[in-house]
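Take a look at this one chain, the form predicted alone, written out in structure tokens.
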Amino acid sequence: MRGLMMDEPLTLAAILERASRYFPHIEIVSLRPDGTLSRIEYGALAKRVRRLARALQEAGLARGDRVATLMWNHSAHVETYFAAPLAGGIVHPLNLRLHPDEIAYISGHAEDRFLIVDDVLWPVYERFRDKTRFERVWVVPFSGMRTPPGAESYETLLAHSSEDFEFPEIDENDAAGMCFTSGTTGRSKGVVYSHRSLVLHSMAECMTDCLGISQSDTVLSLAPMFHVNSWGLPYTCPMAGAKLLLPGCGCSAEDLLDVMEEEGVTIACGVPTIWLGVLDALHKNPDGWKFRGPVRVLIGGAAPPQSLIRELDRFGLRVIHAWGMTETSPLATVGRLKESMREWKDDRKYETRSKQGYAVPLIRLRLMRPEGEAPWDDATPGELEVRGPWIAASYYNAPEAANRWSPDGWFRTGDIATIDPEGYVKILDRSKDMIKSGGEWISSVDLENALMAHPAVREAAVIAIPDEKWQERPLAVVVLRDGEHVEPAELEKFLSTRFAKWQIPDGFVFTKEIPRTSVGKFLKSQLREQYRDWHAPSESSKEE
């Protein structure tokens, strides 16, 4: 016997139409190039949505084609993230930041058929456009430029549209958005989203002991919009009725925190990197900002060091760790802690909120070894594996990575992690990075993080280097804060009450920055090759 219940399709049609119904009034704020703030509501934002969703279709636009989009965090780019998919397409946000080969490649492979861009990154795209085959351009007038020769006003396509559109028949299992990973092990791979996996995405964010994203919320995201839909915010935020900021191109930390101050923002989202300048600003003028409650920072990309979460707290700004992958939509855990541990001493509770958390409803975890899976006991290791509704299943046109996911349908993350007791992942090392000595493994995140928690040290970075007697060794590179000054046999001391010998960097290398991926993670791959012929002196060999 089948259950009795309507059969609603799960599409983005239905997080649109609440907000402008339920919250026509509510803002989407943009932060523009010159530093001036635009705003649009709900209710005007889904008629645009529906001029440029015709729009596309009277272009040409089939079922199934790729909208491109080369855009910062703005209102246009969220309704781009509507109108494709909604016209029967999907949105296909570019990664800015990558360089302009790697970009073409990307577009290529997702044979991309139309593209919206900003005007400020026009010069960008004329930096690959000769290589890509986009039928039509159309430019944003987000800085307020004049529309380039050779493309098309976004505005005025909007403008000879018309908001008397019905969106076609869609099903939930329809693709609605694409983004491309990272690429840091080989080339990047699409993944395809669903409607029904958004619109779940969007739900479980919603959700108290998840992000707890309401209509009260004024939600900051500063994760960029090709990131992975910056973490499904541009969908939960409509979905939930809150109000939504968006940095435009970038702004200063000071900028941030007025910005935080002026609009009573309760939630902020970004990658440890942001919240690390955040946080020199308020060393230096701690008094110079007043939020109107406790701020909830959702931190995700990397793991943020115990101490970043700890100073943070004494300014009001609350962390949450949550871990995910583009292949993850990003939402998979998220470090809250439970009722039960309230009353743990604040030691035990930090150690805990500095995991990447439990499991979000819905989405389910193993820890596997060669031998078979591994005990959540928070001591063993194994390779953390995922699935759910909106887990990638496969990548778009790579059957030559179909090893990432196992026989019986699981997705390998390549994450080397253990799970506590209570559920709580703690993601030891990606399985690239850990470093192998003497037949033991060292985390290099555990290390970072434990650097990071010096009053002198900004950032570290561990990587692994040859060694002949040991196979590997750890190499921390580190960058300081401004004026200060350590040996490092002060680091090594440091480093002493924690790890055992022969767990500490044979040494520390000092400089003005670490590289990072276009999405802020610590680019160790060039971290190696720059340092693979470094040696340690002989007496700092570690013994066991």
Second form
Protein chains: 2
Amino acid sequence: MRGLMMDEPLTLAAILERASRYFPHIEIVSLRPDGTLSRIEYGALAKRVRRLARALQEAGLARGDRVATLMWNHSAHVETYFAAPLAGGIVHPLNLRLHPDEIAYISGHAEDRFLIVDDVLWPVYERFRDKTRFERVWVVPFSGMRTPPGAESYETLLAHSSEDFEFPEIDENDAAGMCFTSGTTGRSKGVVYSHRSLVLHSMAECMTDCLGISQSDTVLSLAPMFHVNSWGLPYTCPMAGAKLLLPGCGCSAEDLLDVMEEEGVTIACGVPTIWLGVLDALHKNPDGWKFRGPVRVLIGGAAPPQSLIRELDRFGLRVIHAWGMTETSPLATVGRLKESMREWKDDRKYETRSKQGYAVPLIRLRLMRPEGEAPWDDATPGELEVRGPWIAASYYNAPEAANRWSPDGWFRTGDIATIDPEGYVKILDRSKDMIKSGGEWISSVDLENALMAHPAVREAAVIAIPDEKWQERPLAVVVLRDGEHVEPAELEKFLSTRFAKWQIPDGFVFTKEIPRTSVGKFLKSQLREQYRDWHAPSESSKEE
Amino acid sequence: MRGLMMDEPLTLAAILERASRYFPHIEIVSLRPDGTLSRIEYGALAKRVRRLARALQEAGLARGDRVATLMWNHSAHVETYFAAPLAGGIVHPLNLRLHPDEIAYISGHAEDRFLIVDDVLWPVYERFRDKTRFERVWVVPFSGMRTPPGAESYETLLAHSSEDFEFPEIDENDAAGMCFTSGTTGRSKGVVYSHRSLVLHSMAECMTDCLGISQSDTVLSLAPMFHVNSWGLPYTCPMAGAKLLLPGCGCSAEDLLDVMEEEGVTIACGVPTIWLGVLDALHKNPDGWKFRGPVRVLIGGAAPPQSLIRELDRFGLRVIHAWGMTETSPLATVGRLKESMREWKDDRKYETRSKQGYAVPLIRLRLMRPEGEAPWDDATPGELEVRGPWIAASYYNAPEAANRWSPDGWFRTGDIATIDPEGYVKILDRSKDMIKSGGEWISSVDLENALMAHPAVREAAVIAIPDEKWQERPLAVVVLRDGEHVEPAELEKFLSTRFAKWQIPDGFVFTKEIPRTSVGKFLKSQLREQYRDWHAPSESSKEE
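After the form predicted alone, can we look at the form predicted together with a further copy of the same chain?
Complete assembly follows, chain above in first position.
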């Protein structure tokens, strides 16, 4: 027997309509390249979305056609986020930080038909345009430049369109958006989100124990909109009626702190490296910024060192550690403490908060080992597998990657993790970053986080170095804080309070900067290449 | 093009599994008939649910079969809430406060196959058992009585079953639960909830701007579980990992306050009449109870008088006014203030908070008049219509009621309302309770709420009295607080500051008690019957 409830599809139209009806005067604030702010309210945004959706259909957009974007985080990008899927198409944000050849490959693989590009990114587009075949390219005057010769103007497109447009009926399982993983091995793979998955994910982000996004929030969304939809926030904020602050094309930690203070940010979301920079700025100028109230800092994309959580707390920035991937939309786990942990000692609380957390509603996890499912004992590592209604079931046109799903349909994350009896996941490493030394595994992430707790250390990456005897040995690549100096022996001693001797890196090399991926994570493949031939100094040379 | 996301059905299994995995030691606390508390943790509950589901299948439960309950609010009722639908059947709580003939009619109409009944309700069952044909009847030892002769024991059923049971695969659109409206006109109608609608509704209840139910909450669920699933809370609390407190079979306002204090309740949910009683108890003993922190009081089922909201605030009980119906699962609107209203004057805030609020995500509203849609101008009344994924699309086997849905598929609530430009609904009346006087409409709800703001008035119901000249005229039926006395002329004067002369009731009659429906609302049909022949005292008799 079927339920007798309305068959209402979960589509992005419900989000946009709610924002414009109940929160017409709530703003999206965009930071422009010249440092000024531009503002648009949800009411006005919804009208521009209708104009754009109509214009896209008039340009020939058919069901399922891809509209690519090459854009920073700002309100016109949000317009495309809604207009392409609500016109029946798919929005496909291109990762502008990739190599031009890779961007061209991705766009070709996705069969993008149209492109919307920021004026400041036109030079990036020019580096791969010969390898693409967009039918139309529209340029957004993000910095206010003149439209380049041969390009069409986004604003003219909207001006010639009309907001008198009814969105077509859409099935909730229709594709709405596409994001490619920035895989460090092999070709990028496309994840195709549905209207249903995006709506459910936004509901989850509004749940109190997840992110708790509400109409009282001002959300600073630092994750790029070409990286897992900026963690879904450009959809979640309009659903909740939250003010959305978009940081444009990169700004300093001081700029971020300024805008957080001025605009009354209540939750700011970004990868740990951003917050390491912010912490540095706060240390230099501890009384420089006053926030109106408590600020939640959502950290994802990589594990924050425990020291980062502790120190941001001291400045009134309360870290929420969450975990997810492009394939998980991304919200899969949140590292909030449970009520029953309220009376725990601080150390234990911080240790738990620095884990990835437990699954949000509707998401299921398991740890797999060759011999079967691993227990949740905080000790037995296994590969983390995940399933749920906003988890990818396959990549776009990539049958060769079918082995990323288990025979019974779980997504294999490629992360090696333990889970404790309370259900908190601790990711030890990407399986490829795990250091295999003499039959034992060493977690590079554990060593990095321990090193970053040292007062002189700003950043640390630990990589595997080939070793004849042990197969692999760890090497630490360390960036010191300005003006600090420390000897390798001191770091060795610092680690020895927590790690067994065989787990401690064979060496510590100091550098000015650690190379990063396009989304700000440590680019360990480059480090491994760079230090491939590194050898531990001999005992005699140590003595010198 | 379809999205490439997992096709994970939204079913109640996800809720139960999450509760037992992440919150195994969070309790459901039930108040037993003798006033003692019994406790069960989600981990243990999930095992008993598996036992019950298996036992139901072994008893012959087939897909879609109905399992009726005749039970108060306690943990065994929650077990059936999960076990029946997760065994592939449908849970159907019977409204034990209805007339035995009506219960028998409803149970027959629903084609209930099995019954689970509280021992203390066996006498109720005996009054209609001859008119029903349950195949098996199990008795729950809620008070600890011996199982009546001829009945089977619920505990024996579970003891002979096993928790080794895999839930069958379930389509999210399959029926999971059934509740009948307690319509005051015509026969009761059955609403059939699906797994999908219940899961989405629970997600909405966890959203910060809706009820914000979280794992930090202790929820006191006072709405009967036979009335719109106790507002969905027996599903929402396990999803969130919230502690759930079930009040058993009715207790005094003092008992409720005691248990709220002792168990650390953070949110308590019930109809206004319960809170009028609680307020009375607080007035009598203002220092009698100390709560651990702020307590949210969710009021629904009828509009709370503004004075109730104000006074509960004074005692640290912060009212959230929400609106819904059996047909809306029920959560449809919540009367929280928007951030932009924070600086408003208190009076304006209370006026807005006493409205029904604006639609929660995914729910849409409109006001209909004969000539078409009414504007949201806070002035033009129309019938409130609603649609969304947890709104009923039809009643069970009741083609005669098809006119409760508009030709384009909206549910007609039967409520006459206005909506203000911010989107806040104000329900003026059930269309049948509206007083039609000389071509104008008078809202009985407005008059009642104004009267209940008078310090001597405990409760007031305003009904329409037939009138030759004006067609109908209002009559106020008033219950005074203990020891208070007031003259009709004073109430007339009290109302005249807010109402036009023609809107003021023709008379005020004083009574000890206002009759109520089975869910605690004023039973106006009985009052109308009782006072049908009431006549205003003549001018001369007034003078006397």
